[in-house]
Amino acid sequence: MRVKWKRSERVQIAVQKSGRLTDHSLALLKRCGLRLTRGAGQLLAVAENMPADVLLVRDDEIPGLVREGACDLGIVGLNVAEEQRLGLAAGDLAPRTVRSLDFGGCRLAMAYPREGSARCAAQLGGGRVATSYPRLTRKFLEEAGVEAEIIPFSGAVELAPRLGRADAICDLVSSGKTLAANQLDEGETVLESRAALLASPTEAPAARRELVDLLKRRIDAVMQARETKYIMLHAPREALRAIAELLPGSESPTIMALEGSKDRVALHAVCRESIFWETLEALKNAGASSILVLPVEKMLE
């Protein structure tokens, strides 16, 4: 039998309902043990084994309904809240960043006409600058000492410059491709960004204020899994502590008596770290054999 809950104990949680974060984040909540139902064409998914809800929306209005307190939590680009932040009124309060995700990394940079007189922003001179994200290109720009105009351009912004709107842009890069396609070169990085946890500044009732902190604490989980490799390996007792030195952000690894061998053991860890081919050239060189790197699916400390 369903458990029904009331609104006010259901969790609200705003995703993308479009884009490149779409799958990422609903991936992510299913992974933190959410069973999602979602009719076809329907904006709201319900966790079918908890009190919470997914609403599918606009990038552009997931950290509005964060900050006013109508989502609990908010899944959505670095680049996309720290517009809204610098929009924000002095005394409003913004949703709180609680934690960086593993996915949707891009940057927010210049880019400038191969055929144009400007190569950085230095050189616009009073020029034109394209972007949808005119506050964090504003900011950029006068912390840089640079004079220019905003134009603010939604859709492809990469055409400004051809089109005669613009001297320069500032949008989001990724591959670059678009960028080379349109005679583009990209300049100064404005932003680093990559998807983020928001949670509203406001404190939710008590009736879900528990569920808010255990889907943090589980998307904290799913996050460290994914960042943390198990490693199993042969290797001499003599050289433990060389090899031990060598492994990725581990913590005192597990030894084992190998069956029928005095001088050698095995070694498991849980690495933090990643963990590259040269990690494990180095820890062979260093006597190590029959190396085993794993996935880790869940963890909870």
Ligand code: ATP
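Numbering follows the first chain given and starts at 1. Between two forms, the rigid core is defined as the largest C-alpha subset superposing within 1.5 Å. Everything quoted here is computed from the prediction, not taken from an experiment. Compared with the form predicted together with the ligand:
Comparing the forms between the two forms on their rigid core, the Cα displacement of E210 stays under 2 Å.
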Second form
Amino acid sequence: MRVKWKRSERVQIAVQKSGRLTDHSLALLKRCGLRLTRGAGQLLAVAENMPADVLLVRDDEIPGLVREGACDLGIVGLNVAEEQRLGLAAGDLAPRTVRSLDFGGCRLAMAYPREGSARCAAQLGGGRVATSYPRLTRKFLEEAGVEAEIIPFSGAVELAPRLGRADAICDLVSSGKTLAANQLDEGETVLESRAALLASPTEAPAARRELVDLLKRRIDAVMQARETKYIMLHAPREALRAIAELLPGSESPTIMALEGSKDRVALHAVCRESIFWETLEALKNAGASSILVLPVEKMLE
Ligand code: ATP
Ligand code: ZN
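Okay, that is the form predicted alone; can I get the form predicted together with the ligand now?
Next comes the full complex, this chain leading.
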């Protein structure tokens, strides 16, 4: 393949190579218009249609790559970004979190063994907390005024209490199933997390700035479109006001005549929020029929 742009003009984007964020991150970039080619096992995916490359790396490497300027943008969990930010020396610039993305949701939370002596941080005094996030955990405990020993763990943190290595853990939770399976009860939330778009601490060099800004705008547009729905329905004219009020986050709807019907009309509207079954049922009760909810592929305002 012929690469049309100089290396210095190509925006470098760091993405997790294989893990929970990989599919969502690559799908987001593709929806932003990047046509990526990636051979099996390759660490670099080159965009064929614009000057951008995607580096596939371990998630823990992403904040460092962006901070050092080796990558202009990176997608990583806020949990990883914040843990590493706390480890920077005074005066070191951290990568900027420029967008909060709509996937990778989880929380860093304390958890306590069901049969243990401590059921919350206040009862931990002098105890041990196992975690892969020692800095965030220490900060939380300090702010709670609790003295405890941090036991750094790199994997399977939830086993630490059973192994007699800790009195509590601080780990990522999404459904809570792993905690329950290990007889742990979830406690205080230390950090609410989701995937974040990181950008280098200083502005991108002029040769790449335009594309970096364009990608940020397209990411906004993709997320906005994902939240947006197009709704179409038929309704009696006299119920229009009540129906318009039921539509979540919609501006003035379009009303169209229905051929052969005097008192029923068609209504089309763009809704900026999710439309739940309850809303559809309420619309129906208000007199609407033939209700269709369609996804929005792209939008630009
Ligand atoms: P790597 O090999 O890249 O170091 P990893 O094992 O550190 O991978 P994953 O388990 O793939 O990372 O998780 C990546 C990110 O997904 C987490 O840092 C977090 O932001 C997010 N995430 C969402 N839900 C969960 C969950 N239930 N457990 C762990 N991480 C979650
Ligand atoms: Zn990792």
